[in-house]
Amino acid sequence: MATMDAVERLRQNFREQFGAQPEVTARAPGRVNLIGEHTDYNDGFVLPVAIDREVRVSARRRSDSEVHLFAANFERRTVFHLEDVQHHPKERWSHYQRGVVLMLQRRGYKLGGFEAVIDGDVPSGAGLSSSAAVEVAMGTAITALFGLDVEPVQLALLCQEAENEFVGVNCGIMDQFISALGRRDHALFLDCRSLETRQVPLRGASGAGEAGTQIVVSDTAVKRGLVDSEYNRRRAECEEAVRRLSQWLPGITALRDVTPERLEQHAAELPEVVWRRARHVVTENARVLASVDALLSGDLTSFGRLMDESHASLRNDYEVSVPQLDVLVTAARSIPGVLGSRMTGAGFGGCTVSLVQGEAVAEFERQVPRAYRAQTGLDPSIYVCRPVDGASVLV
């Protein structure tokens, strides 16, 4: 959650840049996914918990039909018409918000012109979902602004579809749904077809820098290459998978509609490939309800073996690890206290979870780090993170 200092910076930000005092102060946290990948886009079950980083928004009516914006952390600046919301090629990062404000307008909802002064402490493409944290803090922002009756679950998807349809990223809606969900202290089960969604205490975990069980996220510093082309290419293999399975199991849509036994019928019948692919979806999603099983008798013990399992299927089955990934995974494992770890997020770059004792996370950042840099000569970021609530008004 935010601190005070840091709302105070940002609302004396919105003062220097418009002279003026905000009505309206919000946040909405980023995230990391603990377990549950890949199986977004194949109607399939996600682990999120929403994190201690976040994006703040201040904002204020203005008398007419205009948006300015001011991101703090890049000191840009741009400005659109309510009338007439474009891309603006220059100012790429303001789609986001701009995405938002269109999605608002095409359902029905009445906005007047505002000013607004974003910050936030997400790192930008570590894979933590800045871009969702952005949307959902905007759309917070906004809501509260005008006063628009527009629950968090309506939110989540409104943001999903400015960053499908004005954006234009094919993300799925795991995102926005633990940014603007998220409890305290739980992770967020959610079922990517239903859209159901279920409280899972953390039970044994606490907040940084107390005696529990901590989830620390590790940066590797790689910056996520061949994600577009790769995602659209097992996208397209699960494709494959259900097409040819549905000749045997009649009535499937999807991969969550197959169990591994009856996968492993049909192995012989379906390519090499093709196999591994739809195996680490299926397994992936039997982990995620072991997972929830796991947590709700607070047994992390077996939560982090099932994480380990996970990073195993990525790296072997869908083939989206790379090798600073693993090499951060070893070294976080061969840490006494760290119960389980795993890359999580799309693949090719970005970050690992573990789950560490709260007595190992002192050596854990001693030597993780060390051991990275030393096999790779890159310098990773660690973030011990606590479970938050999702997206708030704060002033």
Ligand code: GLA
Second form
Amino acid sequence: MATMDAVERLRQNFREQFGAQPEVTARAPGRVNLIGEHTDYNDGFVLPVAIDREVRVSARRRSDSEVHLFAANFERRTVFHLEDVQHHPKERWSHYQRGVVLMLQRRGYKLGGFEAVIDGDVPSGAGLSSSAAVEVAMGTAITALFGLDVEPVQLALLCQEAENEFVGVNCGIMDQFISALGRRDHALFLDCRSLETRQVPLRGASGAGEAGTQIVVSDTAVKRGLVDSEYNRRRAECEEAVRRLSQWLPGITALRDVTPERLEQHAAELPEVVWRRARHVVTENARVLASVDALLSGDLTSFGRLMDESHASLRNDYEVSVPQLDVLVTAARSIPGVLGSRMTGAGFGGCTVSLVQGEAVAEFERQVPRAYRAQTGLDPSIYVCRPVDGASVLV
Ligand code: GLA
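Moving from the form predicted on its own, what structure would you give for the form predicted in complex with the ligand?
Up next: the whole complex, starting with the chain shown before.
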């Protein structure tokens, strides 16, 4: 959650940029996915949490139809017209906001011109969904500003559409959903086909939380170079698996419909790589369901083991890990009190997520960066995360 200082700084920034008080300030968090990786675009299951790193937007209506944006983090300004929302190759950072404005209008919502300042502390390019946080924060600010009645689920869907169709990144639904619907001290179980959700407590029932187990994110500091092309290739391989398997399993429309046992029966009929990709997805879906059960029964040891298995599957079958992620995971697991550790997000760099007993966190923060630096020469960032609420209007 934003401290009052951060909000006051943003509002001050708005006054300096636009010479008036903002009418609305909204926020939306980044996320870390506990388990269920590369399952969302296969109609499967995910279990992310919203984290205490967020994007904030202060905004005020204008009397014309111009939109003026200032990105405080890069000190860039851009202007566009509501009737003519276009790409701006020199101000690509603004494509997320432009896309959200366009998608709201396409759905028939009436917007006027406005000015907005955007800032935040979700590290960008680290796989903690800074893009989704920008989209959802912008959407939340605009809907509050113009009194639009947009349910959080609808907001998440239109933000995903903005990213797919306007920004041009073919992401699934997980990131926008958790940024819009997260709940403090809960993980969000999402069925990416039906869009049904269940808030899974991380404190109380499970004993997780400040005094108990902590969610620790470690950033490899590796730029995620290959991520877009490899991500699209994985999606295509999953579609190929469905196409081939549907010869024997009529009626399936996604890997969600295939059980690990069924896949095993047809292993010989799929090209080896396609079979391994499919095996990751079907076993990962099963691991998410088992993880929810483990969390609900307070069995964090089993939950940690499922995280470890998820990493092995992403590394060996899905091949989206990189050596630096593997080094971080191994370093984390060598600390007594670490229950599980895995890469999180799309892969090819970015972050790991570890489940760490409260009393082991200090040792983790001391030892893991040291071991990682020694083996890679890179400086990792470590964030002990608090699970927070999804998007909200602050003032
Ligand atoms: C990225 C995408 C998500 C999801 C993950 C992998 O974060 O934006 O939709 O596919 O990769 O689980």
